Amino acid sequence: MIGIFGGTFDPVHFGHLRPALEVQQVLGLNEVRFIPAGQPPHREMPYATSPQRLSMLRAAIEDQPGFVVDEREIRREGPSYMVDTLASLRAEVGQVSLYLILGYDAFLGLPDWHQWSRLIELSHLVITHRPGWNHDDLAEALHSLVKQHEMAFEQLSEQAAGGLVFVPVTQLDISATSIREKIRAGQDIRYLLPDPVYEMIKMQKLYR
């Protein structure tokens, strides 16, 4: 079972990976992909180069069981959509459960991503949210995805794709623009991303 966690990581930070580790923990996944995006299709492109990128995700999660870095969407040519990821992955992995990971906010947004109704064909949904929330004033598109496609959780390991999962997670109030905002404006960021990556924005100058 194997859990997909995408972005741009623009530094990567607590917010990212606090999420990931409690979805791991929760549906019990072998290996938990982050998958850096080469050409994000929804926003401007990154401040930090892909080496840079690579470099302070990798040093964030090296010590983390599980927990391993994908490069596909920066060796891949043209935009980066979710979709092209998972079909070549489907592709690698034949019939093991995959899980797309997506926060709430990404997943209100997501009727505007490229070919999204296949997203669930490919794998199953894994939407994290702040305990205590509810989905019932969602969209049309994205209520009838949920009506159609939700269950519960030891159901999705019977079978590749297909099913849609809510689960709560601790949610932490930090973002890459909060960070790199932090840093143009000369204040400290520690204890807002793993010390490794921290010494790693010090010692390039990143983002300033």
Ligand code: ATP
The other form holds:
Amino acid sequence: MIGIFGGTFDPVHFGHLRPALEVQQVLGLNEVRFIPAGQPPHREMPYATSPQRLSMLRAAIEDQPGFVVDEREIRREGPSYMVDTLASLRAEVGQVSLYLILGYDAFLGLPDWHQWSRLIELSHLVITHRPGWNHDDLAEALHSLVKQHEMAFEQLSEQAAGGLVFVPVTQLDISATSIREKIRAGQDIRYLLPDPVYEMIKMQKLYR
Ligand code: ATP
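Next, give the form predicted together with this ligand, keeping in mind that what was shown is the form predicted on its own.
Let us now look at the entire complex, which starts with that chain.
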């Protein structure tokens, strides 16, 4: 049972780490793989270099059991499409259940992802959301995805892929964008991200 948490991690912060931990615990995942995008397809190039983003991520999760950094998107040439990442993971792990973890904002943008309808064939989808949220006003494509694939947590582990669940997590209004903006404005970003990451950003004068 492997969770996959993709992102730019520019830089990694508690809004990534806490939901990942909560999902790991609720679903009983053996492992959560953090996969930093090399060249994110939907946005500008990251501000920090790939080695810098990798070092910050490693420092953030090194003492957390089951949290692992996976470098495959950074090593791969060209845009980092999640469908390629899932296909390569699937080829490695066989029939082990894969769980792609998506924040709610990422879920809303899913229909723009490369070959997005293949994602659910390759893994389960785990959407972190606010308690009490309902999916009545979702775009048609997402609404039918939910209707077709939503299942109970316990059912997920019975199959390798193809299920969709919403997992309520603690809401942390933190984004990498707001962290970079604060740094540029000369504000202190301590306690928005792990201390080792804070120290790295300070020492290497990142995001100025
Ligand atoms: P940026 O501000 O640069 O766009 P970000 O903080 O949104 O970055 P990403 O690396 O783009 O972070 O996000 C990776 C994943 O983490 C996405 O699935 C996104 O929904 C999720 N995520 C990011 N911030 C939060 C948060 N505060 N709470 C829950 N999920 C989050």
